[in-house]
Structures are given as C-alpha cells and as structure tokens.
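In structure tokens, the next block holds one chain alone, the form predicted on its own.
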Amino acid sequence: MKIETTSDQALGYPAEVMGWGRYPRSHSNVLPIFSPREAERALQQRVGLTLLGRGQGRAYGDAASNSGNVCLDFTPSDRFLGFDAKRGLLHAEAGVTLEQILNEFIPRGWFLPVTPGTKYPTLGGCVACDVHGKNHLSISNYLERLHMLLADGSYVTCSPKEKPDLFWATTGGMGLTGLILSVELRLQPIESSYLRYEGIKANNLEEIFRLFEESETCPMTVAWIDCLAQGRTLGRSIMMRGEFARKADLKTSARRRQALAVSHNPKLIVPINFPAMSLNRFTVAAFNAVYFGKHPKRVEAIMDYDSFFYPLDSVLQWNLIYGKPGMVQYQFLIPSKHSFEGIKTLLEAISATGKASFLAVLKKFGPMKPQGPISFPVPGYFLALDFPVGNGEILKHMERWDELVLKFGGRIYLAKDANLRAETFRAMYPRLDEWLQVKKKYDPNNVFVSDMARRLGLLSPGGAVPKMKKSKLGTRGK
C-alpha cells in the first residue's frame, strides 16, 4: 500500500503498528521512504528518536515495531535498478516484494532462489530475516551485495568479501545494523513455472524422518504435520516434495505454450475477525483427520508454483481466523544430533497441552556453511506452529517449550517470535556477542532499534539504552 505524507509530517504520521500475527500491537510514527535521500533526511532529523526500517510487516511479532519512535516504511521504495540476464543478477530496491519479482521475471525464465511461504514480503525484509523456504539454504547464500545507509550517515556496500562482518550481521540481523536500501540477488533459471510434485503419507514421526533422509537429493521438501496426533500416530505427516518441471514434462501443448506463466489463482478473503473459539482442539482435530484421511498414500502431479509455494496466499487476511487478540507462531529448530528426540519430546509436550495449531510444518536443513551470527538456519529439523493468543495462556506454555528447545541445543526463529526472553535467546545463539560487537562498530549509539531489540537485548554494548518513548500517538484516521 502506498502511503502519502505531507511536509509538516517530517517524522511521519502516528499509527498502530503490528506484525502479521497482530500481537503485540504498538504505536509509532510511520514515515514513508521513497528514496535514499529521504532515508538520509530521516536520519538527520530524528531528534533523539530511534529508527527502524519496515517493509510489509510480515514478520509475526514485534520485529518491525518501534514503540513511540519512528518506523521507516520502505514499501514505496520498490524499483528494479538493474538486471544482468547472463548471470541472473537482479538489483532491486528494498521495498520490492517477492510477488513483484515473480511477476516480472518468471516470463523471462527466472525464479527466486529462496522463498518463504508467502510472496508478499519485501526483499529488504527477507534479507533482514535471512528467510528460508522449502529448499535447503537461506537467502543469504544467494546475495551478491547489500547497499546500506549506516547510523553515521554513510552509504556503504557490503558482501561476503567486502565488509563481510556487516554483511553477515545484517543477514538475519532483523534490521538493526543499518538501513538496507537495495539488494543484489542471484535468481535461478527455470524452463517452466510449474513443479513436479509428489505427496507421500507418513503414519508417524519415524516414517516422516525416514522420508526426509531419503529425500536429501530432492531440491525442495517440506511436511505438513498433525501436531495433535498422539501415541502410535504421533507425528503423522504428509511429505511434500517438488522440483521445477522442464518444459518437456508438461503434457499438453497449451501448457507448454504457457510454460512460463505467472499464476493468477483466484483469491478468497477473510473479511472479519473470527470468533475466539473457532480454532480449538476439536475443530483442528477434525480438520487434521479429514486432511490426512483424504490424501492418497502417494500422489504425483504437475502443480503451478502458487499452489506449491504459496497455498496460504490464496486466502487474503487469513490471520483474522485467529480472532481479535491475534496469533503467535512457535518456530523452533533442533540440531541434527538431537533432532528426532527433540522434535518428539516437543510434539508430546505440545499435544499434551491441548493447544491446537491449525498450521504445522516440519522441515529439514541439511549441511551448510556458517550463516550470520544470529541467523536461524543450522543443520537440523525445524517445526513451525501457529496458535491463537486468546487469553495469553499459550505464552506461558511457550516459555516451558523454550526450556525444552534449549535442552536439545535448539533455537527459536526471530522472524516469528513475540515471546522469547533475553536470557533464553542468549543461550540459544552462542554467537550473539560476535553480532553485538558488529552492532557496536556500525551503530554504537543504538540509532536502529525495534521492540524486539529492547526485549532481547540486541543493543550496542556501552551505547545509549533507548527506551520506548511515551506517546499519545493514535491510529491514523482516528
């Protein structure tokens, strides 16, 4: 959404700000950024306020909120700046969305090298979260350069070879090292925008782990998992494997002529908040039983990319089904050595609470080079589950689950977090001090801050400790 501003709103307009989970909610000044010069001007005029770059707000919790201070809305900064067709190297402003990239470059025979489960985030936000998807690596592995504005007002370019400390601290750094202005990303070539899909039932956790191990050469794998199953069916799942189809794989001449078609699947919309009791153990258990029961033991098909990568995008505002209090996602990773035991223990603990997750996804990360100091991916298995906030009881359960994750050497994904404690976060991310030293080097006075940064202690050591400004900001239009 393009947002207009006026000259007397130098530091933006007051607005209620939240992530995709709509929990927690805060108030900030929101300033649209159309150019690097406007970002620089905001830096010069901040008068003691802290700043935070913000995209489409698709992180779930408080990662893109900056209570009582300023959020710089980069969604108007959405131009393509260049494309090297020989190398597939795209240079785009940070506010470009993944959907824009797909719409423009699929017809040219290119696709995103990594994509999360929605195509609506901005490119800058994906870098800040070091997003991952159904393949085995995160987006930082496909970045050529980042172009940034730092706290001292300087413009810099960083890469794995040029200012590598800044590059790796920024990928997964949740927007706290500086403002990402534009990104150079290597796209992957494709013959078609369709995928060869294979779905396989797994009756329990042992079977789905075995399928993941057997699928190591498959380019893309993920599993839907029934988090309410218990006993012998604990962890029953549906493995979803895929790889891009070649043009010759498309069986009809009509489809071959449209091999590089952009998907325009029809959209549904959730118009209002659902009642708080709509998602409960009984409704979710019924859905899971039907979904698992109707799926064939094994099925193969040619599938359009929207249906494979972005099934939830077919329902606009689907987050409203969790009710007015919002939702939280609990996404944790257990390293390879303890993956099976850890996932099994957490599944048993989650199922025992009776808290039902309508969406539950299991994924494996294979061998990889070290990522950024606080980037989420390491070799192992992760599980992602969504829960209604309701009366807040789920947050207490999550604190107990955090202890189990920590016991197995695991970690929580910051892009989905709204509840982790600072001391637990520090224990989960052993390279945190390395990241803090980079933060101190490039932002010693804590110019770039978020509500998450305050909550988790992601602040420059020895620098100013910024507080949430007391504010009478109201929602725009009130």
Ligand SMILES: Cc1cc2nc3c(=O)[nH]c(=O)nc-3n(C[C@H](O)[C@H](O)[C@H](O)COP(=O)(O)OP(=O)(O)OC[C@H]3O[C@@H](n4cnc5c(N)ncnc54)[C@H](O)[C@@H]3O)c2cc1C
Second form
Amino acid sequence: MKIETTSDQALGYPAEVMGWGRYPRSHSNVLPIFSPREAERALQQRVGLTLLGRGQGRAYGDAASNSGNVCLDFTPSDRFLGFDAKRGLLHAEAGVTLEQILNEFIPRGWFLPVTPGTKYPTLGGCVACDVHGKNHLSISNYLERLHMLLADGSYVTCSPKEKPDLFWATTGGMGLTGLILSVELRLQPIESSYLRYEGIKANNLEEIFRLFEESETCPMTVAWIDCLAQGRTLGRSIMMRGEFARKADLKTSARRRQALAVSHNPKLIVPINFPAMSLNRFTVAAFNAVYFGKHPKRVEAIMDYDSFFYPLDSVLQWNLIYGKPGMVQYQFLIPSKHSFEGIKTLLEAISATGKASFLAVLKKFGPMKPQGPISFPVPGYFLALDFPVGNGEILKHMERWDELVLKFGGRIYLAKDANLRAETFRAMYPRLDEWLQVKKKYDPNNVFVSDMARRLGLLSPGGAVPKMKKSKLGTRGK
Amino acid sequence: MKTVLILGANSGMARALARLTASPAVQLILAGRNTKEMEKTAADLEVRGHGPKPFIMAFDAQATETHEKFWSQVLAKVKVVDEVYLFFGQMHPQAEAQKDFHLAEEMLVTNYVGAVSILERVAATMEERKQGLIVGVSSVAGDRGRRSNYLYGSSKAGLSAFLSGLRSRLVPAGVHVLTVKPGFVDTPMTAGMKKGLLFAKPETIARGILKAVKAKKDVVYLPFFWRWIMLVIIHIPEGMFKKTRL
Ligand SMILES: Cc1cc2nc3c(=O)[nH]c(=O)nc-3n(C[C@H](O)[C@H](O)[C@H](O)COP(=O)(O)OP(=O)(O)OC[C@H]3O[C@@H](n4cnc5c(N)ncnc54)[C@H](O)[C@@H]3O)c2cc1C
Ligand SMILES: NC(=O)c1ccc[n+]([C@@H]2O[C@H](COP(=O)([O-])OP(=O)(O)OC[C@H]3O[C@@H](n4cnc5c(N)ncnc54)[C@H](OP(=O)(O)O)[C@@H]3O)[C@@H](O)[C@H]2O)c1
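Output the form predicted in complex with the ligand next; the form predicted on its own has already been displayed.
Expanding to the full complex; the earlier chain stays at the top.
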C-alpha cells in the first residue's frame, strides 16, 4: 500500500533574525535543517526566494540575515560523522558547535586547532567566516575537506586540492558560495586542557608592539587594550600569552590526574532589558582603571581553557547589556608595513570621540601564505572594539574610521561588520573580483544571498539581484 | 546486552532518544526509510563511543505487506528484542489534506494502519516471551478532533486507542506499553510552524520518555503541562467546542 504525495512544505517559519550585536534586526523565514534533504527541498521549492546558511548567529552584524527570504538553520545538524584517532581528523556536520567538540574530544587529548573567543559558534559558521583565534592562523589552514550542497542541487567535496577555487572562496565567503553540510577538521593533540598563562602589563602602544614582536614564537598571544587611555598612556594594555601546559607543568597531583578536564565554569545570565545607560563612558573608564591598576607588571598562572579562551562565555547573553538598540563591533586590521602608525592613528581617533568600548582586543597576524580571496587574515595587527549603537551616532564615526583604515591599506572583518559601504569594502579587499568570479561560477543566479551580500555587493556579476521580499510563505496550523 | 528497536529512527525525537539510549550495554537497531541518514546517526553514536555500532534496517510503515518479513529479519539478527520505540508519523497541513485525499490517506495509513501492523507482530512475540516494552509516540492532537488538524488528529486518536487496548491485553504477559503524547516539538514535522513558548526541544521529549519508562507510566504528556491543557480542551462541551477555531 504505497501512496505518493507531493505536499508543499512551507519553507520554514517567520521569525525575527539578527546577529550577536542585535543590530540590525531582520524578518525572514527560518527553516531548521535536520538533514541535507531539507536543504535540497528548499532548493527545489524556493520559487524565487533566496537562501542562506545560518549557524548560532554569533557573527555580529547582518552576515547571517536574509530579510524577506529564507535562513537555513543548521543547528539541528549536529552529528559527528567520523573520527580518525591516529590523525585527530574529525568529520562533523556543520551545526556541531565548538563546545560540543571540546566536551567530546578534550578527554581524549584533542583540542580545536583554532578557536574564536566564544565556544558557542557552529563549525559551519566558523568555516564561512574563516575564523581566527589567539594563535596565528585561521581555521582554513586546518581543514581537510568541506562537503557542500551547491545552488544547482549538486553535492560536492572541496579541499585545497579538489576544487580549490570553491574551497578558498568558501572559507571566509560568508555562506554565499553554497551550503556547508559537513567539515573535516584536523584537531591538535594536547597533554592537558590547562594553559600556562603569562600576563604582562604594557604602559603604552610602543611597549605592547614590542611585546608582540618579542612573542613571535609564542603559540598564542592577544592583548587587552584600554581604548580610553590617551596621551602618554595611549595603548596601555595587558599582553596575554599562553601555551598548553604539559602534564608535568601541572602542580598538584589532583590536577595531573584530571589533566584533560572539561571546564564547566559557572555561568551568569544577564537580565533582559538591562538598561543601556549603565554602560557609559564613565563606567567603562572606571572598570579599565581598576583592571589595569590592579594588574602587576607580570603574572604567571596555570589557567583552565575556559578562562583563557572564553572569558566572555561566563556571562551568557552578555550582548543584552547594550540594551534595545544593540551593539556593533569594529574590527579592523592594518597590514604589517603601517601597523603601528595605523593603529595609533585610529586609537587616537577613537579615543577622541569619547565613545566607550567595553572590550578591546589587539592581536598580530604573523607571516602567512595568501588565504581565501575575501578571508580576513593577512599579516598585520588588528584591533576589535565593541560599541553600543545607542542613537546611531557611532555608525557615522565608524564611516570616518573606515576611511582612515583604508588609508593605511587596512580592512574590516566581515564577521563583525554591520556598517561598511560597498565601495569601501571593495577597496579594502583587492581580491574581491577573484571571489566574484567563483561566486559566478558556482552560484550564477544568486540563490545564496544575505543582507550583508546585498549591502556589500557580494553578488554574482550579471546574475539577477534578488530583492528583499515580504515573506510569502507563512505559517501553517497544527 | 539489551536490544532496542527504534522505528522511524530519522525522526527528530528519535535521534535525540538514540543519543540518550546508546550505551555499551545496549544494541540499537535503527529502522526507517532513509538508510543513508540513519548511517549518519549511527556514525555519530559510534564516534561518541556510546556503544556497539547500531544495526540499520530499511522499514516503511506504509508497506504493511513487508512487516512480517521485516520483523523476522530483526529477530534473526538479534534473537530477542527487549524494547521497541515507535516514532514514525506523517503530518500534512489540514487544508491540503482536505483537498487531496491522498494526503489524508497517507497520514491514516502511516500513523494508524502502519503502526498497528508492526506493533501487532511485536506484541505477539513479546506476549509469548512474557517480557518487553513498547513505547508508542502518539500526540495530544489525538485527544480531540479539532477543525484545524482533525485528519492527522484522528490518525493519532486511533493510535492512542490501539495502544490503550494493547496495554491492557499485555498486562498478563508482563509487557509494558507506554503511550507518549507530545505537544509542539521543534522537529522537521513542525518546520513550517512559528515557534513560540509552547515549543519543546526534541531532547526534552526524549528525556521525558525515558523518565516515564523508568516510572512505568501508562500515558505521559510531554512536556507535563499539556496534560492540563488537554484536560481543559476535552471538557469543553461539544456544542461549544464545535464553534471554536481550535
Ligand atoms: C564573544 C564573541 C567572540 C568572538 N571572537 C572571535 C574571534 O576571536 N575570532 C573570530 O574569527 N571570530 C570571532 N567571533 C565571531 C564568530 O566566531 C564568527 O562569526 C562565527 O562564524 C559565528 O558562527 P555561527 O555558527 O554563530 O555563525 P552565524 O553567525 O550564524 O553565521 C556566520 C556566517 O556563516 C554562514 N554560515 C553559517 N553556517 C553555514 C552553513 N552551514 N553553510 C554555509 N554558510 C553558513 C552564515 O551565512 C554567515 O555568513 C566572535 C563572536 C563572539 C560573539
Ligand atoms: N513534532 C511535533 O510537534 C509532534 C507533536 C506530537 C506528536 N508528534 C509525533 O511524534 C513522532 C515523531 O515525530 P517528529 O516530531 O520527530 O517528526 P519527524 O522528525 O518529521 O519524524 C517523523 C518520522 O517519521 C518517518 N516516517 C514517515 N512516514 C514513514 C513511513 N511510511 N515509514 C517509515 N517512517 C516514516 C519519517 O521518515 P522519513 O525520514 O523517511 O521521512 C520521519 O523520520 C511522530 O509520530 C509525530 O506524529 C510530533
């Protein structure tokens, strides 16, 4: 008794969709992807609607939004598909989160080869942004293969050897080349999940740059910088260096026995509607003064990986402290040649506007071979700062800073961006045309589109430019 | 080693339950239509090191003529099946199923006829062995026919009535039957429905099922508050109820 049916499934449900910054907000349909079949169905039934892969929404701006169209939510695709324990090669579906990987593989002596400052993103999202961490290379350097579903409905595998154009356009390609279904990632072996941490205070920008140059061989470095310091103390910061501890480095025998412990640091939750007022320039300045004031010239410690890599994760939903208007992150990179001058000029410009940044992180990328055509990392220094959107004044400031960044040959990180203009973006990423050719090859009709793609012109040249629509696929009752 | 058969193993809820059930002391048998997908679930459980690699078997609830053979193949593979969890189900939007009887028929045949067909065979074996557990996933939608979803609802009403009779029949044999009535759950079945506070995660339902099995419950609403919602709904007098848009 076999019955064939051709029932139309609605393409997801309507929802308000936004990034981690909660700015800008968008409305679109969200279709949960439990298996590639649902993505395949979406390709067949989209009737003019555009699609976009989406993970945990940890990118700050509009990278994972697709107003009036459909976001394919990959978070239910969270299965491990294989693990080669000899090589540490993990094959996992795109919706697996970094946290799930850590919880499962730390006890077996493996860690992520690269990790952003939060463990909640998905693997797919991390590949699409080609994320970087405290070490020197981005995640694309540790990928063996990507398994994708393309606009024409074909399932393909790509790697630096196989379809390299697709591979490099996808790493850092912000989800616009196709859907990432699963990822083969090489993990790094560890003896313990603790880090030997060293914190060094730098009184100004010269000092912190010198520390970075001296730390070239340190596996992981990053600096926490006080953006409100001016004049003599401009650039005062704390350099944080770390490397995984060997088992023998752990002092107590109890720790040694549990060298591969999974961290479960207590989590705080920020109450909803935390007043945006409580985070003004004075509270930030006071916080920074206390933090820097208290920090000795140099500290050494053994630290668990949560405290070292993910200090922000200890406050779940901390993005809510910026109130209803949300926040933006400004992450710019100045290539090696002009790094010092560029960072100094921007720090001065930023600090002159008196805009408080609660978090500011400075980091150096050392020499590396060319990455994906629109991937962020190139040798140089970058700075990342958070700002409340408030009345929107900050966005105007950012446009001025963009001009300065451009003057020094620098660039903005798309995973954090919500505000860049198309012409500025084009000037910042000289290999954009190379990327657009690959987009044209694999997605000539712009099936995969995001609000960011519309804003920055990350669309197939010659292909139709899909508009934002009022979502025509509504809900259905139960 | 305990053997556990999951029917409709690609269901969102079934995947969650498999992850919670897998252990070195359990041999899972995943049965469903799409074997490629089941292989991914099996790989996941294997990578997590939760237990022996699950067996995978093709099973189509609508193809009732194949069920006899399917069940004997299962028994040939594992000799004894200790627990059977039935998750498969089909839901089409009421408006479409009203227009196209094929869609209505597909729901009735899958959710009711298919379930009865396979569970009757399972029951016979367990009754003879005087041991076993049958968990059938029905729905709150089966508690009362509502205009917005009565074609699906009536297939689940049939399943609930069947499970209740089966439970009673198997009491003397010491075989336990649990009826599960979930509310809204975030799975492919509800992919097109707006998510609100009433939606539960498949993991929550899977945990609830295992807890109810442990507690030897007969019928369980998941999450628990659906019991109270449905209590109100079934007590609205028909004269009034027929005028609601529920
Ligand atoms: C507190 C915090 C700290 C951070 N620190 C860092 C850092 O140190 N370094 C760094 O590089 N980044 C950092 N980030 C950014 C974050 O790591 C990246 O934006 C990451 O990609 C987010 O992953 P996600 O799963 O949330 O993806 P989303 O935000 O949902 O999506 C990001 C992009 O990936 C695409 N995408 C997602 N899944 C798929 C898929 N399956 N197929 C195709 N495309 C897909 C989307 O279209 C979108 O363009 C940080 C973010 C936060 C909130
Ligand atoms: N989601 C809810 O809100 C909700 C609420 C109450 C009750 N339920 C019930 O809960 C159970 C689990 O559903 P779910 O929510 O997890 O949805 P789901 O992921 O859509 O699962 C339904 C599964 O049933 C399978 N199936 C359908 N027809 C089949 C057939 N003829 N033969 C074999 N398998 C068949 C499907 O297999 P394929 O993969 O091959 O299509 C699918 O894997 C269902 O019985 C459903 O009716 C769901």
